[in-house]
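A single chain comes next, written as structure tokens; it is the form predicted on its own.
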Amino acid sequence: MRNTRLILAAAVILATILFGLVGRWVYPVDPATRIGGRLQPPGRGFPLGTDVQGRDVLAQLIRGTTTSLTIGVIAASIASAIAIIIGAVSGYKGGILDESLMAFANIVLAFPTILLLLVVAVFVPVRSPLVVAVLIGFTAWPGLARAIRAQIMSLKEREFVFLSRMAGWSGEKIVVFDLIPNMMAYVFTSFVVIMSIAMLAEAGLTMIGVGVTQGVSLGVMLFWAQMSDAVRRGLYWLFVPPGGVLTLVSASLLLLATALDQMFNPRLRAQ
């Protein structure tokens, strides 16, 4: 409870989440009508105007950040359970299993995810945010697989896995019993901050038009003030917005990383 960074990013983080949860429920409007006219700036009964198609911004917005949050949930998740799995079988088998899955892990992480999305582009154009999301995740494990190996070839010298292994347990059990939850404040760690980038990958990806076509997310609102012109033209609300949350929130969860690792860490929890 002292840690005030931890307190900070954990209450930002929850009231995005109730934003995008609760909004839609005490501003029931739909993203996805035009209901005013074109660019119409904040005032009564648009409170964050509309854009260039009428559109309510802050119905998008309230869908948007819950959209972006989601996917920065599933991509987390798909990239932080490959790399476990990789990460935990190479650093305890280790030999040639280990060479080809630490190969396999350095060529992904050589492999831009832009390219994949635009081979994906070509033959689906139209991309929920399911889609992308799976495909940050699948492209984003291969640090963290990385960082666990690591910790796994540490983990098996200690003298818990040779007494496990004396009880007569299997490499798996000692994986999945032994090593691996004595790595969970770091995959926690790992995940917020992953969790951080893909929202950030998705905002740009969107942008360039690469990324999500389908619904509503933060960077499908950038994507169209890109279009609409809107920082040369001084249309704020369309921009500002989206922009902020996204800011807000990736800041929020780096921060919470950083008082994560403060916190699960002894020697940084001394300072």
The other form holds:
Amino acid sequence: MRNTRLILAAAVILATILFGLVGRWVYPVDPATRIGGRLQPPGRGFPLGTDVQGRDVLAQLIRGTTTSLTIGVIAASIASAIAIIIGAVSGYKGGILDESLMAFANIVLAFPTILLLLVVAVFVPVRSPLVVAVLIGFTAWPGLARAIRAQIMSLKEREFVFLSRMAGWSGEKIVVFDLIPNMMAYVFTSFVVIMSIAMLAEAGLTMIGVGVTQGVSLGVMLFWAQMSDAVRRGLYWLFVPPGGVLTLVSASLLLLATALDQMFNPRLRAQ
Amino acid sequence: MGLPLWDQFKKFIGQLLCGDLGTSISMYPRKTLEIISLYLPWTIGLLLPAILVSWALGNYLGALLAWRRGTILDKLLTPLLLFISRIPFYWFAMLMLFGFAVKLRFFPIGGTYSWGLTPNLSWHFVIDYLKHYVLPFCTWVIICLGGWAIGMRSMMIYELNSDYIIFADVLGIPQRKLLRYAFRSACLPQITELGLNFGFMLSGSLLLELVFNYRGMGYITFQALAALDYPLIQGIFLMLAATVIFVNLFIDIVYGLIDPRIKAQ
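Which structure goes with the form predicted together with the partner chain, now that we have seen the form predicted on its own?
Full complex below, order starting with the chain above.
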């Protein structure tokens, strides 16, 4: 049961990655140029139809999937790095530093990403996927930081840490070589969760007009669909594919996270 | 304009304290505050009942699933709720609109009320408004339901396995009463979650309005961004930030009232 879940989730994610990477060689159509009539439904020549400007939807979907996955990976990397640093410092040092860092984490946690992006949208009218990924990463760390802090606080009272301290190790060395390696399984699981959250956030923020404005991502496709009033005009091929891929990827990422959690955590496995 | 940055900022704060958020560029010559106060009630009217209903319903459902865990009901409903909470909500809204309004024609295809009507309290208008209201409301409730139910289910299972419930069970206290004790304890973290998720829900409702073409804050946010209407964007930013802060403050106060441990301190 546990392994089938893991394999299923990993297979779907791998398939989406390959769809984006191999797709552009198998289906070498430029997503930005007009290749046919406007708003052609799926059929011969265009497997997923064309959009308002006669551009191929499948070609957009192939590029968009890669862009969205990349945004997810970049955002999750940044968020995990910030979370490890803040969580470790907060948990190991304690005291006033801990309290102020955790207060800051709570503020970021309650503050919606859309507010940060509203401000950025005013000053940066052209936003690449990278900019949006970095901004999402900067707002997605607090949950993980709090969890790491809690784990550090319990780990630092263990015997192997006392032994290291007796051996004359500095605090930094203990954190980096004793404590953080003990949490890598947890960090990796969280990385997967943050990645799925970041991909969903990108699409939502882009759809409302504060996200990506350059290139094609799944969010940009949904934005275009919204702009051309696709739902009301019954142009299902404009909004079903990007949302479908997004749902598939985010659901498999979360399935992967639960499977990894059970694999790394023997206590959950027993249940 | 033309003043040093610091003086501009002082002037801005002064005007802000007088309730003056400047004049909109795209909807000139209307004041930013006037535009926001025109659209905000519609957003509150949709968001607040939807949040409360989904929270209450989700908690009830979660408690039920925890109580009946391991039964067919739990085994079918829990994965379904998990899956629904994983669908991107804006896409789910698009599918709902496409299915129920465009294809099945059960509901109007978006908008707040029919063209040509002016908001008033006549039956005609209220019924027309409710027809437009049902689909975004139900969409929002379904989307949020899963998250609350899953959270409540695990909290309830934790509470039902805790020592005080087992002890009360040994004492022979009726099952219904046990359930109520556990439910009350399990509600506390759900209230905290409500505060933490409020910002997310607020930005989510902006997107939901966009999909349903509902004329609230989401609509003017989109318009302001498309027209780069700085004073209006700034006004919306301040309004959203203030709402998130006040809701969290309010929940902190409520928390003090309902949790005896905090009240005692």
